[in-house]
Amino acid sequence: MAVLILTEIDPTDLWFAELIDQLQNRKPDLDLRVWPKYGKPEEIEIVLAWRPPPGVMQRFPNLKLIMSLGASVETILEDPDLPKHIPIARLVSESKTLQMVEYVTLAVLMFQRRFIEYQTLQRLGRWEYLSVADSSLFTVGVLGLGVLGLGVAKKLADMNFPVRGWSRKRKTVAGIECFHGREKLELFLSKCQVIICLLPLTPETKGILCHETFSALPSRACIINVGRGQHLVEADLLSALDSGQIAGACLDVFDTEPLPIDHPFWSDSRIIVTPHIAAPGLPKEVADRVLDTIDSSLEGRPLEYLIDCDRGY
């Protein structure tokens, strides 16, 4: 049995290099291969995928499991040649959740405490006081109440922020005002000073951060997108920033990655750009999760965090 890391990212990338080291150190007898050097295709039984090139999975006649190395799976599901009978598991780890909580909390505090505006004042050499909303009056909305969304929502509620959550189906979470369904989206948005997108990417959620959504928010609200780049209609965000409906945005994911050097987001002082680094997870813990999943698959034990291909997550 061979395990293939299937990604077009350079394997010398520091995160992937450390993951490979961790896997080999923990299981020296693991037959680990890295795309594009996969050897005999019939030997590949497990694929560890991160934005895999399309049309590759079908080459492996004995494939038994696909495991996403990220929380997202849409680039796997978009492959028209994907074998439909192969189970797909997504990666969930404590370190990814903690990193996401840290990233989003920092972004919320930067907006609440108006750090972006203070940076502008700094560049102008102006010593000026800006009023700050009390955290108990600064409502935060979380789009998506999965593992990551719940972790973020609970942490912000613990910090005394009023927190609203929106999900596809009804959920009840202590300390969180929950909304569900498209018909309740506008009501959910109506009081949010900042919204955080942590939704899976599906046909229903693609482009959800758009003019209609921005218009339903209170004036001068802020946007944090750590979901998928395709959730955001980029032109609508720029228009909302120019009109003053949106005051600022923190973006970690983009429709095209890396973000093109001539993209207007780079030079817009109202937007924080980070290169998809909100929650990569710690390679050591990711290696543990991968090996646990491989063992479960080989031993016929139930697999955790399997994807429902019909729902897309």
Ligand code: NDP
Given for the second form:
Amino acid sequence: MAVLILTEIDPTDLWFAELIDQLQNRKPDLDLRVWPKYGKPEEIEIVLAWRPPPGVMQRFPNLKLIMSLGASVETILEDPDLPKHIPIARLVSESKTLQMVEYVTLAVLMFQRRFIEYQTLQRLGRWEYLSVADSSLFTVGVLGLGVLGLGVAKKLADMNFPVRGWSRKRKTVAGIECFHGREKLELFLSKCQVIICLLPLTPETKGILCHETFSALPSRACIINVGRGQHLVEADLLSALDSGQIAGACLDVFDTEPLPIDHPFWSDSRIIVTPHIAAPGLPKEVADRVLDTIDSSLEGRPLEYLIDCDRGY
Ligand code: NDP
Ligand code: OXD
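Next block, the form predicted in complex with the ligand, ref. the form predicted on its own:
What follows is the whole complex; the chain from before opens it.
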């Protein structure tokens, strides 16, 4: 029985190298292989995937489980040759949730306390006071109330921000004003000074951060996108920033990653760019989650966080 790490990202990348180290140290007898060196295809029973190259998974006749090394699975599902009967688990871990909560809280506070504008003033050498929005009146909207969205929403509510959340199915969460379904999207948006995209990428959510969504927000709202780059219509964001409908954006994910060097986002002072680092999770803890999942699969125990292929997340 062998486990294959299947990714097009260079496995010497810091996070992957540390994860591989952790897996090997914690379970020295694990037959761990790293793409493209997978040996005999019939020996591969578990694939750990992150942005896997398409067409590879079908080569393994004894494959029993695919586990995403991220919270999302869209790049696994878009493989046209994906063997349909294999269960797909995704990664949920405490450190990942904590990192996401930290990142988003920081971004919300930067907008509420107007740090982007202060950075511009600093470059101009101007000592100027800007009014501060009262946090109890600064409504935050979280698109996606899953593992990460709920973590973020609860933290911000604890910090006294009015918090709204939007999901596919109806939800009731203490301290959060919940909305669900496309028909309630506009109502949800109507009071949000900042929105945070924590949706999975599916045909329904692709392009959701677009002109219509921006127009439904109060004037000078801010956008935080930590979902996927394809959630955002980039040209619509630039026009909304130019018109003043949107005051600022904090973006961690992009249509093309790495963000091309000549992309206008790099030099736009209204946009904060980070290189998809919001919440990879700590390799040490991710290794524990991966090994638990492998053990459950091999021992025939029920698997946690299986995705529903029809729903797309
Ligand atoms: P979950 O699957 O736990 O939650 C997804 C949420 O989105 C659910 O609340 C779901 O609603 C909602 N949703 C899905 N489709 C729709 C829709 N059509 N309309 C309204 N709501 C919808 O995912 P996670 O919270 O674990 O992760 C969310 C995403 O965050 C990931 O898919 C990934 O893209 C991104 N991510 C980014 C990272 C980064 O570093 N930038 C790190 C980790 C994740 P319902 O509850 O009704 O099912
Ligand atoms: C994820 C991510 O999906 O890191 O986990 O983007």
